[in-house]
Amino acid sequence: MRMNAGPVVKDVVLVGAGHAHVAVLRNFGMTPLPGVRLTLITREVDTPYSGMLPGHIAGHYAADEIHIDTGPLARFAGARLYQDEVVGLDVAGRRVICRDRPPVPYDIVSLDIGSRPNTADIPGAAEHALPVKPIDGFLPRFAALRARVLAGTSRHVLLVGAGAGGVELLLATEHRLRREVADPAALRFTLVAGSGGVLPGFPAALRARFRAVLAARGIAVEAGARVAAVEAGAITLSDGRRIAADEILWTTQAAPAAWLAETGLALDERGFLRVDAMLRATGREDVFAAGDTIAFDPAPIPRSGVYAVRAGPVLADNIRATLTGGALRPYRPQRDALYLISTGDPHAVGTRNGLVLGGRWVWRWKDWIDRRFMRRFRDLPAMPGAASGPAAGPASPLADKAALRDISAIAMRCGGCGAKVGATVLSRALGAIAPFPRPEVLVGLAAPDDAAVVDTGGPRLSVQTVDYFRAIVDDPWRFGMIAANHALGDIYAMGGEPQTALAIATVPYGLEAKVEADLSAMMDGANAVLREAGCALVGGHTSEGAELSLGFAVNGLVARDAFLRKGGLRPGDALVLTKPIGTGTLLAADMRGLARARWVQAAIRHMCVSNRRAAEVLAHHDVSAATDVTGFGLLGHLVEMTRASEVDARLILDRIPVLDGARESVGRGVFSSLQPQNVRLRRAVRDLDRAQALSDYPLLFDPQTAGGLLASVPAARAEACIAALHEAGYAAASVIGHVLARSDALEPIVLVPSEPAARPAAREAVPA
């Protein structure tokens, strides 16, 4: 994947990831402009194409099918993708203000937020109706109202609103519900039309032939009247009538973002964007917008996905000509868009210009455009990579075949598991030093461990330890935090409280704004978690370089019984292990383009979460040996507890909990570029051919950046400590095997593919 080479001069943020959005992400991926950096921020990283979503219902089409992954697609781009849901425009100071996470500074930027449903206005709406936008609230919904229907508590489904995506999607509705249902007869179906009736707006023809489809398929209208009142279980209509129903659909006439209207931004009547010909804000020439936010100036558009998708190419180059201080050029809607209504079955109607079409072959159409729109942001092409480093073509005297696989591989390492050297290369390295001898070193590396312990003559002992690595994620502000979490963590396995930390800092080359921001993010982030911990940050130094790295010297406290050493397992005990593992491969498969954008962002929360509550369960329940596992894999640092402890272990595979995605990024193939350093420890495992053969069997390799810690407690608190530290917040936690008496064999770990369920089982871990 090619990723952004050169200093940053211009930042242009990408609000919501809409239909015209993706197109500029896709827009710039193809021709990339040297010195701009896209940053996409969006709610949710999975957006939905609504062109498809009445197939969805109606059970065409898989969730994954009609969602553009905004993973793989930024890493194309070579933007950044922050999974956050915007809430402010400091429109003065240039910064997107964001519900979670710091402002986010642009020189340009572009909204293409959508809408929200319109329920203010009709009392009980709010809190009684189900709203069809935003579209990715509304799909965990209608799953539920699907139970409910199955269950037999609902049979009555009444939709409000019919425009094209109400008749559309509440016969997508009832095909699918009495096809699912043991009586369909019993089920209920209403469209409430309004005093426009049933697609007002279109064509007689394509009304009539609608009518006809909803009196065939035995759905009420009611029209005439407007909603006047809703209430839990029924509508009162403007003329008096109240219609009973089960379940209330709402897609009436949307409505623009509230925080538009604290921008100073220019709107109209209703609250949307005005924007001029070319896209842009009124007034500005640094703020853009497209899709259902915005009232275009020059002739009101419908909010329609069709004119969003036409919308994205004219966005893109206006941004770059804004960019280069080339000419723009305006956005002609067009006059009669081509409509192709489906009927919930695979039949449909279409019509343009005033013709009028239906049948199945409407719907083979319309099926062949939608899947050729979403193939144009799955199906990416190959792009080469931004060039950097020394030449190492084939006319080098140095490029052998063997050098020119390795410096391949040097290239892609994915610089998480904190960046670190192979177990094997690192004991070498170290083998032959030999630190001055002082008694205060309580363990130093004559005797490594997480961290070092040093007597300063107190009634507590200093526990010191530093991590330094580049950044692996695109958003600084989440690279600070892991970097943080990633630090504390040995201090957390030594049974230590952090007390102090300086920082050692890496930016890279640019303009002093751009490295300014980034610099304050990152450290924001981090200053987020130090502080969390109680660990105050006490200084650090700053260099430049080729890629923002970031890392901490932590000294930390514990007291003189209680410090937790790998050498602590005791034969019966129960091994515990607070996170999921499988950062290693998922990181690798997103630089890659390889990784869903939802699992990676499950992965990065997974990181953000501190061991310190973590380590307080695991002392309140007797913890006798600890570590966090990181770039050397959980298995690698089981292998070190075991040796340490002069015991054996044995670890049952399902019990392991394991990150969303991870197995399928493993399965394709996708590992750390650590991941063949750790697979020496192999030989570490008894009966490996049988071994190999088991489910999971790579993952216990991959490393980690940021993981939980690896614990042993007494069996009979074992079940105890899980319910705790479930509570506490670690959904995946699990007992995921058993430390052994150190036997005759040679190797000391077993695996095993299960065990009977009577101990605590793992979860899967779910993203966040």
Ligand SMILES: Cc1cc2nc3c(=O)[nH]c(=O)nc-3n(C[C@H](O)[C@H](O)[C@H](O)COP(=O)(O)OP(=O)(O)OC[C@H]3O[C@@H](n4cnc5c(N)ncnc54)[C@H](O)[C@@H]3O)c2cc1C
Second form
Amino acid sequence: MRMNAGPVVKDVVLVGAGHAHVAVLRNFGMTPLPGVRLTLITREVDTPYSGMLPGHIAGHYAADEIHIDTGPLARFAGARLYQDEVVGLDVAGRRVICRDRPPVPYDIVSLDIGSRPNTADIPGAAEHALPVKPIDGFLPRFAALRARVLAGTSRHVLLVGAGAGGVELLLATEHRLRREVADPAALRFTLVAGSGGVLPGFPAALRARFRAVLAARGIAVEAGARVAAVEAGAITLSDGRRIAADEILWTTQAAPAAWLAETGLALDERGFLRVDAMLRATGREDVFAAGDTIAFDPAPIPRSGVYAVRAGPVLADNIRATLTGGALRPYRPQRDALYLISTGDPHAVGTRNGLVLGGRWVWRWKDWIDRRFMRRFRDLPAMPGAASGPAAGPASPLADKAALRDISAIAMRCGGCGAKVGATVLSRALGAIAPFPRPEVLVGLAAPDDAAVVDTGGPRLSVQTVDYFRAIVDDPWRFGMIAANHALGDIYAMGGEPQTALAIATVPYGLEAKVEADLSAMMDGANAVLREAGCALVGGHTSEGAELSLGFAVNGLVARDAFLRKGGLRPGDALVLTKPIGTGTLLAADMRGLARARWVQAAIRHMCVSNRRAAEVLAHHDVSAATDVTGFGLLGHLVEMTRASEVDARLILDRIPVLDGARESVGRGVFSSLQPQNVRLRRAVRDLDRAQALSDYPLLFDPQTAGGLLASVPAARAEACIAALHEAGYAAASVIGHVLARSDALEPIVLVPSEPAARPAAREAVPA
Ligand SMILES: Cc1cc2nc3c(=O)[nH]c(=O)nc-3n(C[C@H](O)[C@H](O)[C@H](O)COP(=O)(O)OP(=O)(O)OC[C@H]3O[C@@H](n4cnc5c(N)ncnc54)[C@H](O)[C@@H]3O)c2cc1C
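With the form predicted alone in hand, show me what the form predicted in complex with the ligand looks like.
First the chain shown before, then all remaining chains and molecules of the complex.
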């Protein structure tokens, strides 16, 4: 988890990972500001660089080459990364309103959310045209378009909008598709240019050049009239002409996000956010913005990535200056930007100050500029300790001196805290004590299981468990969900139903408002999970400490004859795992800035999936033993089960579902700090030398947080059980091995790389 070393004094929330904000993140990573916490909220964690999009469509770049991965960048900046869509801004309450998560408080907010093609004004456009933005929505749809063209069901591709983006995109599409189909001459392409013609606003020489390129490539240009309506498979122009097409792409004039209109901020007549020369929303000192989403008050500027990129350093400096009480500087957009427009093949034509140059070398030049830009956000300099930065103190440059005085007082209070008791120490200490032997304790320390079981005299038995750990992700809301799921997992593993929970929380020392915001978000996430489980949160205890931590003491109920033990494995049964493994290595890689944001976000989503429905499905399929896979890793928990059941087990490595990125992370030698402890259990593996050479072997020891259930079900019911688990949303659930009768061998676990039998395999999927 990325934590500021000191208390947070100011929260800066960046909305959207647009071209300006990536520069702000890099800037704060290079020069952290003590006491300032950055949070990036973005809909897509892989943010596309539009300059390379046509090159990707044309087939010159892979998808990862044209995206900036916000995970390592946010880590570099010491920023929290929240993947969500912002749907509003409570300017009076200084809160960002998100689609999924609770509002995120800010001291300063900055918007760099881009724009989208305007489909609202043309009847039918929103329903029947494919907008190019947001680009990440466009890419899968373009892949579907391409598949239709390759299958021969689409032949005529029409693009509306003849600005630089539209022209480049259609040329790239034509280049790609004509090379891929068997009969290139059968394809038709049309550019609908409107009354301004091709590339309006550009020098005449450039426009003439592109008209010639389009003609040479057999792309029809329809100019002189605007699109009046769109229907399925056709457009109608304002002069009455109707043009039929199989595919209609849309890249017309940009439109702003609709929710800006609800914020009360000053907007221009088209709904873009008005900003002053310092990139502040008109009349506000706490709201900044840059990129396509702004209407720049001093003078109109084009909506182009170049201007968003150039605004980035000014935006960073002005946010910093506002926090430190320094002088802000104006953004001075360049009068004439260099435009390099590619023709797909790969050639490009460039223009600046009226000069026009073209050729293959211009493409190479553009490619060099674009790759250099991407490297700035990919090859981040090693900055030891940069992300955490020194704690804010009285000498801090922050302008809010009252808050800094409060922080100094807190710093004195928290000296010397944070001592922890190690797991080995704990088990030794517990081994030395003799708990009072109450007859009601059916499962306790004498034969520990996932949870204790106590006979309270009622019709059902009481299942009791406690879990507590420090924040493993830097998002308190998600962490609350994960902690609750982790604690409930023990109840489900015992076949129980959660009833009540008591929370134990530690919050870091800090300003009251900041502490309250984190605690509220964390408890909001936790309570959502508990509510969904039908588990009442009935109380708890909160204290201050060095790190954000959360745990739950959970009580559950289980029918007297239905509680599951680890010792219930039956030879011949199938071993079922309900969730993929790999959270330990991925979280470790994330801490080191080595994990892709999409891997980490997917792992977080998996940790937020409850085991409740899985437990129900297992119960319907005659489950005889279960455990939740957590800190000891898959192998450690399986060994606990085989020992208690006095059986052996075979694991089939290629059946074990693994989170995206976990193999890459292990391949780079990145492991959780618990891994070495877990690896000691390798002595339970038969034929170790051979087993160690198998791929995925290290992942067996990877400690899991809020992992899935490992359970045994009769082999005859395994297929139906897996189908039901998939149906219930556990898309990665898989039969990962079998229970064997106990052999003479000392080692109970046999590892095999694969097994040919036709059993349902794990499907690769991530919960929404
Ligand atoms: C085909 C095409 C080619 C282009 N080529 C070029 C070019 O070569 N050079 C050039 O200068 N310009 C080019 N442009 C224009 C360029 O795309 C835009 O001007 C530029 O992307 C604007 O950058 P931005 O920072 O404003 O926003 P964007 O780059 O669009 O980034 C917006 C970010 O905000 C996030 N976001 C959006 N809404 C929300 C929300 N509600 N909540 C949370 N996150 C949100 C998105 O996920 C994204 O990360 C091209 C455009 C197109 C369509």
